[in-house]
Every structure is written in C-alpha cells, then in structure tokens.
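Form predicted alone, single chain, as structure tokens, below.
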Amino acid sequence: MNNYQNSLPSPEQRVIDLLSRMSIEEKIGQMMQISYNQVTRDEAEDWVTKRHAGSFLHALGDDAKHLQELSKSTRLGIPIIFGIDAIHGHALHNGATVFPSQLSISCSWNEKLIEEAGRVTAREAAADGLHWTFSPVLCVGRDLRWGRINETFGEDPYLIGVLASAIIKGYQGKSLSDSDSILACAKHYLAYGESIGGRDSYDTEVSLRKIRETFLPPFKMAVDAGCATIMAGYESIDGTPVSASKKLLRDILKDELGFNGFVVTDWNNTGSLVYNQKVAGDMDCAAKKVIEAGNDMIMNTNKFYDSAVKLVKEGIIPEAMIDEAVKRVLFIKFSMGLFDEKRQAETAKMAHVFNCAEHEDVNLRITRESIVLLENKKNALPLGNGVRRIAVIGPNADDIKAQFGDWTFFSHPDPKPDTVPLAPTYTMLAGIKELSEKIGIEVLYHQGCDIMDTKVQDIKGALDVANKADVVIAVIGDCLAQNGEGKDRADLNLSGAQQRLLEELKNSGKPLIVILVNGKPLSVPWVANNADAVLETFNSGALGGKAAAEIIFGEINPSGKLSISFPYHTGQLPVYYNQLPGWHGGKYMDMPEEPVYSFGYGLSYTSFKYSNLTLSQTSCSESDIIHVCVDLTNTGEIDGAETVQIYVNDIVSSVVTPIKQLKGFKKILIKKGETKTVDMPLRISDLYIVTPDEEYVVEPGEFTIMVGSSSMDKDLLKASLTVK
C-alpha cells in the first residue's frame, strides 16, 4: 500500500505523497469538472479512465456509482467528487425534500432552522452518492430586475453572511468525513448580482473599495465558517472577468482572507473568455489566464484539458502552478474520506432518508417562519368564525411549479416540466382546502387568468365564483419563466391579466386576501393599498400551501421579516435600505421616498412594544464589545416571535457611508403580556469604514445605534455612541 492509500497519515501528508506520483496529465485531469448530461456515457467513461477527471456534476444515483467504480481501476485510483445544484434542498432529484427558496428562508431570520435545512439537504444528497452542493448564493440582491434574485438571501451583506454561515455549517456538518456531510460552495464570487441594469453575467462597474465595503464581507464570513469551496462568477468587474482576476482570486481570496479550500469556475467560464467576453484569442490563452488567476477546478470547459497539458509541456505554465491547484483539490478529497470509507455511497439509504418525517418537519417549520404578513387591515386575518365559504382565485393558487421556483427537477439539469412530484406537496389551494374541510368551510376555486398570457383569462368566471363566497383569497405573482439565469426583467409590474383580475375582485365588495407567490419583489402598490391582508410567500417549496393555510386560519402566528425591499415602480430602483446620503431631493420627483415595503418589515397577529434602549458603554474603543439592550413587551393577546434588529449610522466619516447598516439581530419568542430584556453584543471593530486606499479603519467619532422591528426610522429607538 502506498502512503497516500493509508488512512493513518494526515491529509497533508497523503497529498504530498500522491502528488509526487502523478503525471502532468493526471494532475490536470484533477482540475476538470465534467457535466454528465453534456457528454455521452462512453465519453464520460473516457474522462475517468483516460483523462482522470477530478469531478462530475449532474451525475446521479447509479451513474455516479458506476463512474466511481471506474475510478478505482485507474493507475492511482483517485476518487471523483460528484457535485449537484442542491440550491433549496436536493430538489433536482424528484422525491427529495424541496425547501423554500433561499430568498424565502432568509425571511425567517432564523439561523438555527437554516442550519437544519442545510443538514437535511446534506443527508439527502449524500444518500444519493453526491459530495458537493453549489450553494449557498452570497450575491447581494439590490437590483430587482436581475433574474436570480430568488437565489439570494436578500439585500443586506450582514444578514447574507450570517445565514450563509449557518447553512454552510449545516451542509458540512461536524466533519467533512462524516457520511452525511457534503461540501458547501459559496458563490458567486464576487459582486455578481450587481451587474449593470440587473443583466445576468454582465459587467459589474464597482471599485475595489466598494467591493470590500459591500460584497466581500459575506464571503469573509463564509471563509471564517470553513466553507470548503468557492465559485468564481461569470461576470467581469470593471472589464476583467472574475475567473481571469489574480487580484480577486489569489491576492484577496486566498492570500488575504486565508481561504484554503479550492476555487471552481462557474459553467464554462474559461470558454467564455474566448467566445463571450473576448479577452482571450483562443483556448490556450484562456487556460493560461485562469490558471494564473488562481482557479483550481474548471467547470464544463472540456477543451481546457488539452490546452493546459500543452502549456505545461511547453514551459509556458510552470508545473508548480498546477501543483498548487491540485493540492487544494486532493486535500478536500482526503479530508472528506473519499479515498477511504466514504468512496462509495450507501444509496440504499435514499428510500429511508428522502423526505422522511424528520425532514418534512424541518421543512414545515422553516416554511412557517419564512412567510411574511405584509398587510392586515382591521385584523382581516386570521379568518373568523363567520366565514362559511372561501373563493380561492388566481393563476398561482394551484401551480406547484410556480411555488417551487427555480432549481428543481422541473427545470434542471434537463427540464421536466410535466413531472409529477413524488413527495407530498401542498399548493396554496390544497393547503387551504385541507384546513377548511376540518372546520366545515367550503372552498371554491377558479384560476382567473394566466401569469404570462393576457389572452388566457376568464375574469367573469372568477367573479361568479367570488360572488358565491364570504371572502376571496387571490393567489398571484410570477412564474418560473420569469425567474432564473437569463431571465432578467425590465418591468416588475404584475404580468398577464393579474392586475385586472384583482381590481374586479375588489369591486365585488368581498374581503380580499392576497397571497404572493413570486421569485422576487414585484411592484404591487395597488395590492398594498387595496387588499385587506397580504401574505408574501416567495417560492415556498413543497409545503408552502400548508404553512400559508395555518397562518390564514390562525393556527400559526406569522413571524417572517422581509430580507429585501419592495419598490413602487421599476423606475424607483434601487430601493434597498442601506443607501448613501447626498441625493438632491432624496427621491424621484414622481415617486414616494420610501419603498412599498422595507427591509426588516413584517407584521404579527400580536403587537410588540420596544422601550428602554441602553448601551453598556456610551464611550468605547475599537477593541471593545458593548452590549445593546432593549425591553420588548408582547402587548397583544397571543404569543409571538419577534426579530429585534440593530442598525448603526456613522454620523461623520471620511468616506460617504450608508444611512444605516444592520449589525445584529435576534429572533425571540415572547408570551402574551410578557416583557423580556433583549441583550445583543456589538463589536466596535465591525463599525469600520473602507478608505480609498482599501484599508479597514474604525474612525473616532459619533455613531447612532438604532434598535427596532424594521429598518424604517419610525420603527427604531436611537442611542448615541462615541468611539474614542
């Protein structure tokens, strides 16, 4: 037995031994990630036996098992890492748990539940023979036109970093070598969602100072949480593609942040340098750029292999540079136990693990906490005893595909839009029907109209149904065709005939409850002004209808808070809460100053009173940690959960700083009539600015500390802090 095949030496020692035995072809093979659905079976086998591919994506079940068996027969027997886009659950595999989207669960503001969701996803993916998920997304969702807003944790870098760290811990478990742990992949490094005009994969015009201030902090938190891999984004930053940026990948990520995992390119980033972004004349030039920049694994650019081998053999790329990349990949493989007991997955576990009772319970709990009550005029919800008949109307009332959103078996890797889900699902209609039947309420249903096609409508039929009911629940929003890669929107208004449908339903005179099923915030000021109650569910996954019904009938008290703001109009963008001061007039002349709904906002069936904001110190230094305390009283009639939020404003600074920035939060349960003192730590070192020289500095001066129920000034208590 060679030393690297012995499980007793450390992963570092095993890497050194194995690397010394590898040919250049075997080394570069380890840098290759092959997309299984883009090659034939014979080609896939050749990539294992002849070119030593280090990783495959989109190979599931028996296909992955077969390729892993083949890897044993190669000269050195190096195992394969199998990756999958388990973005909100292992949802590309029909039958697995489908959680709400990342945007949806971010509205729970519940780190513990999000970590549990990561654990569930890891168990199910690992039972399928997979080792790696391309999640979480750390992009900052600030331009709502962007098609991938649904994949983000919202608009705030701090919240994104906290929730990403939680799900990373869930994916990776206590140890990467555990049988039910998988690799996390923080993406898309860096500022991918900030591209001009919300255009997916386009150029991002931001400075390095702005990168450090806004877009790098979540990735630093992910690195500190031990994230094993990071994905380089498609986009260019100020004209330089990220996968060709030594500054971003080597200098900042690896050297400065100390990231010791490996970097994988996004889908065909290397080829894109030639064919799309046109910064390389041929594949040899592109391969040289990505190697020198610090990419360790190349996703789905199969021509890279021959070019890289050629570049090394001709002395254009030093072999030591290849060794550096391969060491990182092999270190992860040894750390995961892929050379040992974890090499072959026990796929027989799938039947017992996929969407088991324990996993379904986690899904339901996080779905409940992710739904946000946006309006509740005259306590329209929960529905009272006088209701005998409900009309459920709208294009998303009974559409599980719209509810699932992107990155499920309906849409990836090979779209199967007509597939029937194997695990139990609840559309909004199904959830409302189930609970209604238990309490003797009749439910009527009509689709009303289509999301996209204005010709597909029967508003008269919908009105006939509405007129027979005591209350109308309209389920509207968007659909899968309006979300995802390459699906950026110029218009955030309700599409199809939805607006007309709502107006006619309102004119019926019946109480109007609106449920939003959507991948991103839409422009819905009419809904805000005219609906009696509004629930935001985003893409709520398999159990969204069940959780929404529980809230509608008062079995669950809603506790979600928005992680992202809603505009009045597409032209009002951007509306994120942490903007810079200095705008002449402070608003568009034809738009309100505030968004329709602000970051951190969400209602409850009870009420909370904030009082007695105190700081443990009002004068401090950079090295201090102070305690921010506030009394929180449940002044309503039922128990409820509230998310207490801390914001900070640097009153005068040497660079322009946001009007407020989230620096802490805590979600707590308070019984009716109870008062709790909420104590939250605040690290003064977190009050830094980034100077024009890209230095992190806590400047002396006055700060305003704000605590409350949302980012809106009217919801915040304020105290002063002096930093010496």
Ligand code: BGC
Second form
Amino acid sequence: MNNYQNSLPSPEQRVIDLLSRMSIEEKIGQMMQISYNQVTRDEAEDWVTKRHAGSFLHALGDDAKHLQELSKSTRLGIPIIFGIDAIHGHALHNGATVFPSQLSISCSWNEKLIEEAGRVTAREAAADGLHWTFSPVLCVGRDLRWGRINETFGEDPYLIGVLASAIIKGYQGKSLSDSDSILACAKHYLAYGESIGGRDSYDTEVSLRKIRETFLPPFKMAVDAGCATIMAGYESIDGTPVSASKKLLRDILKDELGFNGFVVTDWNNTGSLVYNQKVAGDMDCAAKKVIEAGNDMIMNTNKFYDSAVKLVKEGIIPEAMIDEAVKRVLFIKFSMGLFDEKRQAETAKMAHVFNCAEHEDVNLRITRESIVLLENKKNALPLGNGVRRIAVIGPNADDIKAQFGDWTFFSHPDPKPDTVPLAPTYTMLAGIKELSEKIGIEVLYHQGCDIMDTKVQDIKGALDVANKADVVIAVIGDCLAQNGEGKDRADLNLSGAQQRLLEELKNSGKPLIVILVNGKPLSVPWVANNADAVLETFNSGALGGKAAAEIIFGEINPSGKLSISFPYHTGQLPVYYNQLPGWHGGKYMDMPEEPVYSFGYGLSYTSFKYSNLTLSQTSCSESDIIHVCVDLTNTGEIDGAETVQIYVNDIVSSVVTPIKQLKGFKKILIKKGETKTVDMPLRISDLYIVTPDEEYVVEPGEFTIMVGSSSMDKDLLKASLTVK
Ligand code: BGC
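What about the form predicted in complex with the named molecule, after the form predicted alone?
Below is the entire complex, every chain and molecule, led by the chain shown above.
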C-alpha cells in the first residue's frame, strides 16, 4: 500500500508522501472549492475526475456521496471536503434542527449551551455527509445598518471570542477524526462588519492599530481554540482587498497568530479582484495575488484553476508556494480521517439524528436562555390569573420565515419560499396557543399589517380583535428581505404600517406586550416607552414561539442579556458601549448620549443585589491573575439566572482607550433568597493597550474594575486596581 494510504504514519508524514506523488494540476485542484449549485452535474463530475477538485460547497446527501465515490476512483483517490453554511443549525436542509440566529444565542451568554448547539449541528451535518461548516461569524456588530448583524455574536470582541471558541469546540468535538465532528470556519477575516456606512462587502477604513485592538482578538481566540479553517472576507481594508493582503493573511494570521489550518476565500473573492474591486486586470493577475497573499483554498472562482496552473508552469509562482497551501488542505483531510473511513450521508442515520429528541431539547434550552426581557412595567409579565382572552396581533406572529431569519432552506442556496418546515416549529402564535389551551385561555389572532408593504394592512380589523381581549401581544419586527448579504438598511425604524398598528393598539387601552422578531436591533424608542412589556427574541428558530410563551406565562424566568445595544435613531449610530472618551462627549445635540438599551442589559422576573466587590490583590504585575469576587443575592420571589459581568477601564493610557471593556463574565443560577459569592479570574495581561507601533503593552497605573448586571454605570460596582 502506498504510504499515504496507510493509516499508521502521522498526518504530517502522509502529507509529505502524497505531495511527492502529485502533479501541478493535482495540486492546484486541491485548492479549488466548487459551488455545486453553480455547475451542471456533468461539470461537477469533471471537476472531480479531470481537475481533482479538493472541495465542494452546498452539495448534500446523495449528491455528495456520488462525488465522493468518483473521487475515490481518481489516480490518487484524494477525498473531497464538503462544506455547507450550517450557520444556526444545519438549517439549509429541511428537517434538521433550526437554532436561533447567532445574534440570538449570543444573548444567552451561555458558552456551555452554545458548545452543545455546535455539537448538535456537527452531528446533523456529518450525518448528511458534510465535513465543514462556514461558521462561526466573528465580525464585530457595531454598525446596525449592516445586513449581516444577525449573523454576529454582537458588538463586543471579548464576548465574541469566548462564544466563538465554545461553538468551535462544539463543531470540532474531541477530535477531528470523530465521524460526527466537522470543521469550523471563523469568518470573515477581518473587520468585515466594519465597512463604511454598514454597506456590505465594501471598503473598511480602519488602521492596523485599531484592527489589533478590536477586530483581531476574536480571531486570535478562535485560533487558540484550534479552529481548523478561516475565511477571508469580501471587503477591502484601506484599499487592499483582504484576499490580496499578504500582511493580513500570511504575516499576521499565519506567522504571528500561528494559525496552522487553511484559509479559504469567500465566494469568488478572486474574481472580485478583477470584476468588482478592480485591483487586478485579469484572472492571471488575480490568481497571483491571492496565492501570494496566502489563500489556501479558492471558493467559487473556477477560472482560477487554469491561471494558477499556468503561473506555476511559467515559473511566475514558485511550486513551493502551492505546496504550502496544498499541505494545509491535505493535513486537514488526513486529520479528519477522510482517507481512512467513509464519512458519507447515511440516510437512515440522518432520519434518526435530525432534530431528534436530544437535539430538540438543546434547542429549547438555548432558545429559552436567548430571549431578553427588555421592559416589564408594573410586572406586566408573566401574565396573571385574570387573563381569559389574549389577542395576538402583528405581521410576525405567525411567520416562520421571519422567525427563522437568514441561512435556512428558505433563503439558501435557492429560495424555496413555500417549503413547509419538516421538523416541528412554533411560531409565536403557535407557542402562545399551545400553552393557552392548556390553561384554558382563549387566543384570537390578526395579522394587522405587512412588514414592508403599507398597502397590505387592516388595522381596523386588528383593533376589533384587540378590543375583545384582556391583553394584546403585538408581534412585530423585520423580515427576511431586510436581513442578509447586500440587505443593509439606511433606516432602522419599524417598516410598513407597524408603528401605526402599535399606536392604535396602545389607544385601545389594553395592556400591550410587544414581542420583537427581528434580525437585529431596530430603532424602537416608542416601544420602549409605551409597551407594558417587551421581549426581544431576534430570529429564534424553530422553537422560538414555545420558549417565548413559556416566558410569557411564567413557566420560565427570562435570563437573556443583550449582546448588542439599541439606538434611539439610525442617525445616532454607532451606539456600542465600549466607545472612546471624547472631548465633547461623543454625542449628538439632538439625541440622548445613552442607547435605548445597552450591551449586557436584560431583566428577570426576580431581582438581584450585588455587594462586597473585592479584588484578591489591589496591586499587581502583568503576569498575575487576580480574583474578582462579588456577593450576589437573589432578592426576589423566584429562582433565576444572572450573568455577572466584569468591565475594565484603563484610567490614563498613552492611547485613548474605551470607557469600559468587558473582560470576564459568569452566568449562574441562584435560588430565591440565596446569596452566592461569585469568583471570577482576571488575567492582568489582558489589560493591554495597542500602541501606535502596533505593540501590545500593559501600561502601569490605575485601572477601574467594574462588576455588575450590565454595561451601564448605574448597574456597576467599582474597585480600583494598580498595575506596577
Ligand atoms: C458569504 C459567506 C458564505 C459563503 C458561502 C458568501 O456569500 O459571505 O459567509 O459562507 O457565501 O455560502
């Protein structure tokens, strides 16, 4: 048996052996990722048999199985890696578990559950013959106009890094060679969410210092967590497309951070250098740029193949440079055991694994913890005994597409708008109905209006329904057309006739509970002021309605905290909490300085009291890890979970640093009346600043350590720390 086919030598040894047998064409083939939906079946087969494509994306089940069989029959029999956008569950496949969006689950602040969700997705995708998900998104969600905010873990680099590391662990499991592990892909490297004006895939004007301070840290955490692949974003940074940036890919990601997996471009980034960004006159030039910059796999730029073969044959690109990329790809293939076992779709297994009881249970637990109670005036929630009839009103009350959000079989790869979800789903209406029936409450429903189209409305009809009920639950927000790639919004107000609908419902005099079903924070100060209670559910997936209903009726005590801040007005952006201090306060004369809701905020049905903040040392050096301790008492009537947050401010620093930065958190369950001492480590080396020369330095001096229930000053206890 050829050495590389023998499973005993290490992956490194097998890579060396295989590489020595490969032609230039076979090597370049390994760098190709073909989009299954962009080619005919014959072309797909040719890509395997004639050009040795290393990877396909969006080929599922039997299609993937067929291509993999073909790959085994080629000269060297190098298996294909199949990738998919399993972004919140393996949701492009109807019937699989659909989790809440990444933004939604980030509000759980529960790493453990997020890891479990990653595991579920891995098992389901692996059963479908897939090896790789293009997830998680590590973009920092700061410009809410951007259409892909729903895909982020919110606005804070530290929280993003922690939650990303958790989901990566979940996807990749204990070992990549386990048949139910899949590769994670941290994306979109780098600062992709920061493009000018929140306009998707555009230029980003950030300095390298700022990149190191804000945008690189989550990627560093992902690399440290062992993330196997990283995707280079669509955007340019200060005029250089990321896929053409040697500095960002080779120097920083591979050499400095020590990333040893492989880099994949985003969808046709190589072509974009020619057609959109125009930094290359033709494909040869684009291919040269992306190879030199350090991309290892080329997503959906099929013309790259001929150009790259030519560049190597003409000696313009050294073969050693191709070898470096191919080694990385092959190393992962060997590490996954793709040469040694068949990891293919097993329809029988799929039916057994998809949305099985265990997976549904993980989904329900994470959905419950992801919902954030934003308002609860006079304890309007949970609904009390006096309620006999509820009016559920609004365009998102019974719309599973809006509730699912982006990256499900409704939106990708081809929209199939009328497909009915196979796995059980609960819209808000369905969830409220099911629980109401159990306790003998009647539920009335009216759509009221459309999300976008102002002509589709029957506000009078909705009011008639509201007038018959004891309480109104209005379910509003945004829709699929307002979220996703290229769906950036200039206006974050409620669209269509939703605002009018709400105002009329308020005028009915009935208690008004608002459930927000939306991809991202909207500008809803009226709702904050006028609704008796507000639940933010974002895109809560298949079980959103069930979990929201449990909260509404008090079966579950809400514990979600915002991972992202809410503006008063689109023009007030950005409103993220970790802003720099400024001379005139960094605010507008016609807007409040604070957001409507801040990062870290979220209510519970119980109340918590923080006291006795102590530091294990008040004077320390850079190498220390100190303990931040605080007493937390559940002062209310029921058990509840609270997320204790640590923020730090560097009082005087040689560059301007944020007014506060999250450096730790812990979510804990605490019984009514109980007091717990919460002990959290704080690594002093994490208190670094990035100097104008791009060096990381912990500067001696005084720091304020703040601990509490949100990023707002009023919610934080403070202590002083001196670093020598
Ligand atoms: C997106 C990526 C995604 C890729 C493959 C691109 O348009 O930017 O996030 O993984 O398509 O579907």
